[in-house]
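Next up: just one chain, as C-alpha cells, the form predicted alone.
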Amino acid sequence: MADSEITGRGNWNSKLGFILAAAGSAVGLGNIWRFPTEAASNGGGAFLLIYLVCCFLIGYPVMMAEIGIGRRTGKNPVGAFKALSSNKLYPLIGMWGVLCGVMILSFYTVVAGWTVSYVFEEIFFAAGMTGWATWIADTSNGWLNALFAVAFMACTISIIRSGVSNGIEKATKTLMPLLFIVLFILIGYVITQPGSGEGLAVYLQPDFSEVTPGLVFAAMGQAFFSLSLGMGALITYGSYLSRKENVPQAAALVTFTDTLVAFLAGLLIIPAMYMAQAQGISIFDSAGDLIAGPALIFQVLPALFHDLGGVLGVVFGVTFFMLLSVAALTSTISLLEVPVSYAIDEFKIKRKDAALYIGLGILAISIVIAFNTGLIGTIDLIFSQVGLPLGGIMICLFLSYVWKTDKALDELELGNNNFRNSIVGKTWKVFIMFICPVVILYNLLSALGLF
C-alpha cells in the first residue's frame, strides 16, 4: 500500500524493511563511541556476555511491548495511548515520548553534523591544507555547527517527506547494509595492524573479577539506551507493521541486529585505540580510564588517521566518518518520524508539510545549540538519560495495569499463534510487569547518583 497523500500514513513493504528501519533507529553514535569503551573498561568479554543477556531480558520485552502497542492501534505514540484508554492522562506518556524525540534530535543534529565536517577535515589534512582542516573541525565555531546541522536536517527531512515505504524503508535498506559493509572493511584492516592484538584481548577476553552488581546494572542501562526504547519511535514504526507479521520474531531480529552493530563497533574501536597507542597517541585520560565519547571520536581517532598518512590515512579517515554519518542518519530519521506521525494523525497535516515544518522548527532549536554546545549535556541528561528510562517505565506500567498484559498477548499472538504458550510468552508477562520497570528504575536512580 502506498503512502496516502492526504494523511501520509503508510506501511512497510516487507518485514525486512521494518527490521532494518527499527534497527537503524536503535543504531546510533552511542553504539560506536560509548559501548566499546564501556565494554573494554568493565571486564571485556564478561561485560559483552552480560550486555547480551540484558538486551534480551530487559530490552527485548519492552521492545515487543512498544511494537505491539503501535501495531494494535495503528497510531502515533499519543494517539496510541488515547486509543487504549479513555483516561485523558495516559496520552501524556506518548506526549513525553514525542517531546524526548524532538529534544534529542535538536542536539543530535548538531553532533551528527560534526561527523560530516570531519569527512572534510580528513580530506583537507591529506591535501596538506592543515589550516582548512583545523578550521572545519572546530566544533566551537557556531556558524560551522549551524551549517552542518542544516545540511544534516535537510537530508533527514527529505527522507521523511518521501513517506514510510518510499522514504524511510528505501533509505534504511541502503544505509544499513552500507553500515555493515564499511564496518567489516575497517575491522578487516585494523585487526591486522600492530597494537590491535592487545585491543582485541582487552575487548574480548572475559575478566569475571570485574563482575559486580554495579557492572550488571551498567550493562542493563547500556542495553536499554542502545535499543532506542522509551521515546515512542518503535510505537510509531510498529503502527506501520502488518497484522500478519510476527512481532516477537521481528523484535528479536531488531535486538540482534542492534547488538551485532554494537559488538562490531567494539571490534573496530578498541583495536583501533590500541593501534593508536602503538603509534604513540595517548588513549587514556588523566584518571587512567580509556578515553570515550566525543573526545575519542574527534581527537584520538583523527590523530591516528593523520599518523597513518598518505592515501591509507585519508581513505581510512573518510570512510570512518562516513560510517558515523550513516549511523547518525538512521537515528535522525526515526527521531523526526515520531513528531511527524503525531502531526499527521492528530492534526491531519499532510506528510510533506508536517516533515518540513516540524523539521524546520527542530532545526531552529539546533541552531541555538550550535552556538552554545554546552547545552548538549543538559538536554542529553534530561531527555535521554532521564527521559527515555522514564518513558520505558511508564510504558511497562501502562501495558501491565491499564491495557493489561492479556490483551497485549492477544496482539503478540497475531502472526505467532503459539507465542502465549512459548517460554518467551510465559515469562514476558512477569518481565514487563515487574522485572523490567524495577531494573529500569534502578538504573535511572543510579544515573542520577541516588544509589
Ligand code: PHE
Given for the second form:
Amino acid sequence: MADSEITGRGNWNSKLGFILAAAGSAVGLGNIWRFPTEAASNGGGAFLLIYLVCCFLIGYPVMMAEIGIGRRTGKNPVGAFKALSSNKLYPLIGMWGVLCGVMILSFYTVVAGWTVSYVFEEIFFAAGMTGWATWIADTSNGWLNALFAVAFMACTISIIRSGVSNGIEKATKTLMPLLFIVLFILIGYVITQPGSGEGLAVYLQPDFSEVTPGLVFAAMGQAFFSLSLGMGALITYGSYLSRKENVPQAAALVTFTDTLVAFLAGLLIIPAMYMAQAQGISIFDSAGDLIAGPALIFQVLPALFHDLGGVLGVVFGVTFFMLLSVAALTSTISLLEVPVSYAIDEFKIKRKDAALYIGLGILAISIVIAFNTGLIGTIDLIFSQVGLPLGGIMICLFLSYVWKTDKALDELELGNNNFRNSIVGKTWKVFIMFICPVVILYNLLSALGLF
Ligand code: PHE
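Moving on from the form predicted alone, please list the structure of the form predicted together with the named molecule.
Below is the whole assembly, all chains and molecules, this chain first.
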C-alpha cells in the first residue's frame, strides 16, 4: 500500500479506475430504485425525455466543472474553494456539499440496508420459510432497519479505510461489470414476457401534456442525484485524477454510463410492473395511481419473483437485490469519501480514523431514520431535490465569475488539447456561465411556486 494511501490522499491507479469509480458513484439506488419510481409517478416517457435533457445539457457541464475544480486543487470540496479564492465565504459552497452528502448518506444507508434484507427475503421465500420471509422484509421494523443499516455502513467504512486505489478502485472494478451483466439478463427475460409491452409503451411514448413544473423539478433533482452532482463527490474523485487524463471525455463516459443504467433500469422495472399486473398482481394503489415510492421496488418486484416461482424466481430475485446492493455500495463509498477527504485534508486526521468516526457519526443519524422512515422523503427533498441543484448553481457561478472560465479551460485542456476551441468547449463555456445557472434557478423557483 502506498504511503499516501495510509496517511491520507491517494490516486487512481488508472484512467479506467477513475471512470469506473465515478460511474460507480453515479450508478446506484438513484438509477435502479429512484429513477423508475420517479418515472412511473411522473408520466413515464415525458419524464424520461426531460430527464435525458437534464443529464446531458445540465449535468454533463456541471460534472466537467466539478472534476476540473477537484483536479486543479487536489483537494476536498471545502479545501478546493479555499484554494481557488481568498474570500472566506466561498468554502461555504463546499460545506453545503459536505452537509448534503452526510444527510443523503444517512437515509441512503437505510434504503441500501433494505436491498440486503430482500436478498434474504427471496432466499427464505424460496426455501418455503414464508414466515421468516415476511418478517425480514418488514421495512417498518425499526430494529431490522437499524441492523441492516449497521451492516451496510460497516462495509462502506471498511472500503474507505482501505484508501483510494486499494479500496474504492478495486471494489468498483469488479462490481460495476457484474451489475451490467445482471441487468441485461433480467431485461432480456422481462421484455419477452406477456404484459410487458404495455409497460414499454408507457415508458417509451412521451405524453407531453404531462410536462409540468413539478415534473421538470423532479427530473432535474433526479439528474443531479443520479450523476452524484452538486455536493462535491466529483470534486473529491477529481482530486485523485492525474493531469494527463482527458476530463471532458471521462465526464462524458460517466454521464453516458449512468444515464444508460437509469434507462435500462426503467426498461426493466416499468415493463416488469405491467408483467406483474398481467399475472394478477395489483400495480395501482387505492387512488388509482401507479404504485410509486419505496413500494415500487420493494413490493411489486418480490411479488413478481415469487409468482415466477421455482429456481427461476429465486435466481432472479436474489440476483436483482444483490445487484441493487452492489450499486448502492459503490455510491455509499463515494458519499462517505467526501467528508472523509475533508477531515484528512483540513484537519490532518488519518484516513482510517476519519472513515471510522465519520461513518459512525452518520450511522447514528441512519439509526434515527431506521425507526422513523417517514423522514426519508423530507431529507431527500431538502438535501437532494433542492440541495444538489442549489449546489450546482453555486458551483457554476463560482467557476464562471470567481475562478473564471478561462482558468478552468486551462485545466480542462490538460489531457484534451485545444479543448477551448472545440465545439464542446465553446458550448460548455456558455452553458456553465449562463444556461445552467439560469435554468436550474428558474426550475427551483417555479417548482417552489415562487416564479
Ligand atoms: N448517484 C448516486 C445514486 O444514483 C447517489 C449519490 C448522490 C452518490 C450524490 C454520491 C453523491 O444512487
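These figures come from a predicted structure and were not determined experimentally. Numbering follows the first chain given and starts at 1. Under this definition, the rigid core comprises the largest set of C-alpha atoms superposing within 1.5 Å between the forms.
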* Asked: Do you see a C-alpha shift of 2 Å or more at Phe124 between the two forms, with the core held fixed?
  -> no
